[in-house]
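Coming up is one lone chain in structure tokens, specifically the form predicted on its own.
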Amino acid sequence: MKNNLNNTRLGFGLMRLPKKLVRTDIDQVSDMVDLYMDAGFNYFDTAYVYPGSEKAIKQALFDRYPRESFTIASKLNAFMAPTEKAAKNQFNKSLERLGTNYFDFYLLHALMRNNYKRYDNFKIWDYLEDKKAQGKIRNLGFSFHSDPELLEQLLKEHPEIDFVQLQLNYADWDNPSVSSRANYEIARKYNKPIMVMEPIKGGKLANPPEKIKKLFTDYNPEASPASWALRFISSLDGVYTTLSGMSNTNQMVDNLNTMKNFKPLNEDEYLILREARKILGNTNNIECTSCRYCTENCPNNIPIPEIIKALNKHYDGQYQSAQEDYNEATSNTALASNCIECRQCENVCTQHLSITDYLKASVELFEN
């Protein structure tokens, strides 16, 4: 791949960014850019789809840094857009909203078995070769949620891709709905750097069930659980960067307190995890990461990852928080209820989720 910046261990996920009320906290971001920066650093990966983070990201990185000393990765994405020249008017936006004209890395976004002949019915891929042609794109790539058969086909179809974006974390690893292994494994195959996408499945593996935190603190009481679904995936070979959608200063301590020296891990550590994933196989936790996608063009504005964290609760027997926070969730904005169950949602969920049977349950559970 292009790139003359060598430290890329850790890369800096840009979906999450912290708010202060509605808007993103530029002061905030700036400080977590520095201490990124700091460590030695440099991959920030956002997307045209995430609300506000290019225009944030110019703000707290490229008006205060030397474009040549990062990276910036950026995505198109055909499955939210409505014609194909909406679609492609995205590139163009996104440079727009950075003040740069290069992307380091550039991804077709979020490629799925129900939208990724989108991409070809658009042209997607001709027109994203001709940019990087232009020189616009130094590296072509795309993120992936979805099966190994489907990514082996893409890789086939399109040997010119230079690195693909995967979802990979332990609790994911022998997912069948994920197929972490699986989708590595082809990769490797195809000997194609990795981007790891949800490393901390949106934060969920910061914060597991208590049985996982005892097996952790007993082996190590000084080290985060996030630093060992990180130390995992790095563990890896051909992971080109890890990805962690840091949301304030103290996550990006911690990240960099772990990676900035980085140890593999070692068999008893695997063996730990290997228990931490069949603990996680016993719970029934539903696996959203809050990307938010299922709300983009929800017809009734309905906060289905705040809903779902509330299930989860219940779930996990914490019955009068859960109540509290769906009533948080839902108190200025749509109910469970208000679901007229066009499914819009769960054809952009990345964790392909059955989230207008999950809204249903929450009527049950919340509103009667």
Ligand SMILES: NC(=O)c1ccc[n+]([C@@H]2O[C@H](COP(=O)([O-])OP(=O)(O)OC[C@H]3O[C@@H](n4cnc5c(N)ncnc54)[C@H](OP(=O)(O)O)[C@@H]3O)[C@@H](O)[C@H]2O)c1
The other form holds:
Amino acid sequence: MKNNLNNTRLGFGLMRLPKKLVRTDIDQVSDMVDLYMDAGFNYFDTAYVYPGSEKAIKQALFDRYPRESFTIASKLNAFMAPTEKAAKNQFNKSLERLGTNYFDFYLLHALMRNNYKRYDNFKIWDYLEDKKAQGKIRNLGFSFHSDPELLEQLLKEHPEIDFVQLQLNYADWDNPSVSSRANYEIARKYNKPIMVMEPIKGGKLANPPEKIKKLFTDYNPEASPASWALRFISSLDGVYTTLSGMSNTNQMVDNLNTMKNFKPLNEDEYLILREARKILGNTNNIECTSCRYCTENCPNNIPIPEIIKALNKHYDGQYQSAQEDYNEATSNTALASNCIECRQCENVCTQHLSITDYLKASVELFEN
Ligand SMILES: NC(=O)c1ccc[n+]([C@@H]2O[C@H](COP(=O)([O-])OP(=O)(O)OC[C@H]3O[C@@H](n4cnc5c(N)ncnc54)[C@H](OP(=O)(O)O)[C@@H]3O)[C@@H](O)[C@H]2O)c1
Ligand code: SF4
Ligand code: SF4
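Alt. form predicted in complex with the named molecule, vs. the form predicted on its own above:
Entire complex below, previous chain first.
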């Protein structure tokens, strides 16, 4: 890997930045950047399609720190681009938004079975190889949300790739729709450094069911549930960085505490996480990680992750609070019943969820 900086154990994911009303809270992001840089870490992960993210990190980081004191990763998303030209334009647009002339890490974004051919058809692999040859990309990789067979196929077809970004967390280790373990093993087989995304499952593992919280606090009352999730990932061989999309200063402080004084899991702790996984397997929670990829192109602006959150509360038996959450989520936007079943959301869902079925269930539960 081409990187002169070495402390990358914790990566700062820039997909869930704090907001002040509807705008990104630049002051808070700057404070988070300062805490993160002071702790000696240096890996930032953004993307062309994360709303406002590149612009915010320019202000909070690029305008305030020497360019060589940190590394930046961004991504090209061909699936959300209407044409080949528009897809390729994302590269220069991201450089421009960040005010830089190179990326330390650059990725083909969110490859899955239903979109990877678009990257071939648009000749994105060659386009980015060319940018690498020009020195505008130091390390080229792709992020991935699909099955191990496709991961192996892509790594065979593209030996030039320097790294992969995978969705790994303890809860999905053996979950067949995420395949954390199987994908991890393929990346190791091809000797590719791994950037990990969604290690806390988009926040779900920071607030697990009470039974799991008790398991954790009985063993160590000081450690947050988030720290268990981060330590599971960071204990794996071959992980270059564990990206966490921290969305406020307290989360940054907690995660820095875990990763600065990092201790790999011991045998007892592995057993506790195995128990936790069993408990999670017995819930009928819908596995939405609130990544919001689905809302980008919904023609009716349906607040899908918020509706699913309300549905999960309902399934947990919190009926009143679920109804209130549904009403609030839909008060200024669209209702679940406004869905026209175009399925654009399902085509990009990183967890491969049957979103339209959940919306139909929500209509029954919350609108009737
Ligand atoms: N390339 C791709 O396809 C792709 C897809 C997904 C993500 N990513 C990248 O990977 C990064 C990491 O993924 P992620 O954002 O899903 O990471 P994550 O760490 O699994 O989830 C982040 C969320 O976890 C919660 N959290 C984190 N630390 C916490 C703490 N100490 N205490 C309590 N809650 C805590 C927060 O949820 P609340 O805000 O709800 O409190 C936060 O928004 C993203 O930011 C993005 O840069 C890439
Ligand atoms: S299927 Fe429904 S929720 Fe999904 S993008 Fe289309 S209208 Fe929006
Ligand atoms: S429904 Fe899928 S794409 Fe939408 S926020 Fe949830 S996990 Fe992400």
